[in-house]
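Here you get one chain, nothing else, as structure tokens; it is the form predicted alone.
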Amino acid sequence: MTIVSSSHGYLAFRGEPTAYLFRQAPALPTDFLFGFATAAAQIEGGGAEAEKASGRGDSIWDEFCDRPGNIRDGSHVKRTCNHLEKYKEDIALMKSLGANSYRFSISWPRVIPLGGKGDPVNQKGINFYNNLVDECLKVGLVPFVTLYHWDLPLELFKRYGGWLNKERIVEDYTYYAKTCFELFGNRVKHWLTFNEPWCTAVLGHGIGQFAPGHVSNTEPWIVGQSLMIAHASASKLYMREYKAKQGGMIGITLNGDWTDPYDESPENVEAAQRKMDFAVGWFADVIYLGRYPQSMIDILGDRLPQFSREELDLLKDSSEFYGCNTYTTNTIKATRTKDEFAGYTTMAFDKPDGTEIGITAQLGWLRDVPWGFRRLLNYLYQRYNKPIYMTENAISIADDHTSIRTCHTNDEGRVQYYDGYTQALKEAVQIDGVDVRSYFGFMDNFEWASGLVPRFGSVYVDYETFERTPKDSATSLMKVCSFGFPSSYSKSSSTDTATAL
């Protein structure tokens, strides 16, 4: 198979692979990755007396939820999962189905109640990390920390706008991420300085479906240049002041999917490519290029802002790594749409000849694509040049949210989701070329706006108990990550993998 780049940036993949030259290989690096995904708002909580009794700040989250009609089903983040009391039996349990990684976030508002740099830290929060990263390495998973997963301290919205005031929240920010790096960081060697800025732009600030909340055209490009310049100013701390003795890396992670032209048409290759812009390379281009997309500039106009020469400075090496979060892929039209935020292009799932892409999930937005996360995870290694540490993917499947009374541990459509997605990487990295370490699913959590009912995880949670079960799926994705392909792998399905490419 030969992989031909086109002047549009996107992959044209031609002929067949071997499929004996990846079955003879390892299945992956053996300092690979591999293990589960969770944020501190989506699973530490265990109810509102526990929350107020373990020192922790409101978040923008607390208040978005208190606001009736913004979560789903009326849940609330202060009770999630009950992690903070359960992190060691969750440990436990990871370790057990074969991870080797556990990926979390530390809340900012728990660490430092009020958030901002002269208040006060809250040593209960404090303890509870430093156990949480301990007890990591007593059973033996790498700790993998995010300093920002969206919520912000209450507080610092209130003093001043939160992300819409860059100097004095990139001050704030780094303080933390440096009382962070002081407390954990002679143990915890991967750090992710934030996770998804696009939502805390676009979601939180562009639509209102997130915290704050707000609906505006402006204050998304605002926002995301703070989070920009704070990402980098906590990362050229961490280079300039504890790489060297710390020994650990650090960069970012940015979410984006895979956006295939509906057809072969000149006017929709190029939106599918605008698409990629608006979604991947507003933050990936700046951080890794040092320059926006193009046609964010021409879309967009002065509303972008523009980053000064020492900004820029800072940006650049500003991440060790490309960290990816993605989940499906989508045909793109250039029938214009009022979606700003997608380039004004037209996301869809049908082709030409009447069909549609994957196979469909709980969500109207998600399909089971792993021929297209295989394209997007040779893109981004083409585009950027930088290794690529996979930091979240997974599917709701129908009917995953009823009780655990009626057997749903038996999740097959998230087991062929796993085999699929997991089959596509390995043919990344082994027959693309493309320097992918780690691979991080997902436990049942609060879902933000969602709130409790569609799951993603691959261990059931019982809201009312607490009680985690595992699902086939947690079984199943452990084992492929750890031993090789999929039970449904054979040379015929990779082959029909590769020529759907």
The other form holds:
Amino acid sequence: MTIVSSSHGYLAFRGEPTAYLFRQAPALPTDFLFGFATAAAQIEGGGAEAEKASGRGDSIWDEFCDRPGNIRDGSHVKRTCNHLEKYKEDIALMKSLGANSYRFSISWPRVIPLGGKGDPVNQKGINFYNNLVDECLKVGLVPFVTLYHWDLPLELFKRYGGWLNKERIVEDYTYYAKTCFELFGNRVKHWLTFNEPWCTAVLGHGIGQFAPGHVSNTEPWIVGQSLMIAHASASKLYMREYKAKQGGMIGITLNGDWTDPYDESPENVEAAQRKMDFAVGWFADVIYLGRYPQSMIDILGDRLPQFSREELDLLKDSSEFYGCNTYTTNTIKATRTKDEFAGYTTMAFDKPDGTEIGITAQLGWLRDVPWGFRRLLNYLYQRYNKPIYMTENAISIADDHTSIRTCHTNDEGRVQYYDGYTQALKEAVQIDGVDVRSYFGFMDNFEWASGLVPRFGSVYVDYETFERTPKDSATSLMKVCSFGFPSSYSKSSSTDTATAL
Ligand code: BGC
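Right, and the form predicted in complex with ligand BGC of this protein, after the form predicted alone?
Next comes the full complex, and the chain you just saw is listed first.
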């Protein structure tokens, strides 16, 4: 095992996970949550007419999809999986597969079409989320709710530039969050303020691959700060005014894949840490440790907006857990010339002996590397010292997307991926002592700029008929979770443990 000292003095875990750091390895809590994860913009839409009739306002993704060339197959957020109509069927299916929780997001413009504080609410949208939450509870799925999964009301972008205007957006987002706590907080006990702020900042405002499609080397850092302050403002409001009476918890979920140094050379070991700083530490170091990673300060200088004392106080203890989305692992080399967003590193899969890590997937950036997942869990737990909620983990396997496939349900590569990743999770918990409290897979849905082409899901969706068919991995994943993990959600204290694993 190697312990490297990161640039600002925190000990970063790199190397083989070991149990000896922990006196006693805990088992999983009896209220471990598992099931499927979705996002409003990726699954709700049943077509332009239905969306119009539903009263949802446009989001920046509607406008982005309208512009030719932005979405790989020309598909549109307005027509995805028709969850708006099929939510009961979807919930019944998840339940029948064995899930005990459902992670979904609320669409801000469906609740407040124009988005702003004082703008009118859309009663039809409120009814939809009331019904969705009630249906979950009726069948016994714990609703795990994301407040923002990238669908900013378009009007706010037009009014003042959306996330580029910190003061205005923080006020409007906090108002929207408050509206949701008021409306749904009597039944929703697990809140996520944001899904993957890195994507909004870099993909949306840095390289222009996501809405609103900006290309800039200054905007991402401004947007990143607005997102963090908005997160903290909403979560502190929840903690102050709702937590005691509603009894829930709130946090943020970040994306981040394990970064394995290409070799043991100091420059590549440092590069791997730097890549982690730019992907995860940018948000997590600020929120959990109270400062930007030093490597970001060194590289970005005054393009990295400073936080005031009040803002740092607001951010402190603003996330009760670490929400984690992860998909793969990369080998990392230092580079001087390319990719500032990756902290001047290159990501690949190759090793010095000519071999490559992981099993290939349908998308070039994605590989099945379970040992990297275990290392990531160890790193996050040791660095941030918070319980971890795994909120997304999935793979798009080769061939899964081709319409000429006759058998949509045979997804052996995904079965294998989930077997490996759940095994890695168990080892992280049982052997390494990492506190992990949930695990969510996926169903096929609108994959943002990649449209309906890649399929990450364990449930096949026919985009013509909206018919759903569970793939082999849906059954196997939920079986692993139900037999390997306790099968029923219990309200008992999270310190209760199960021995089933
Ligand atoms: C996002 C999901 C998306 C997945 C696969 C994640 O970064 O949170 O919305 O479906 O990536 O593309």
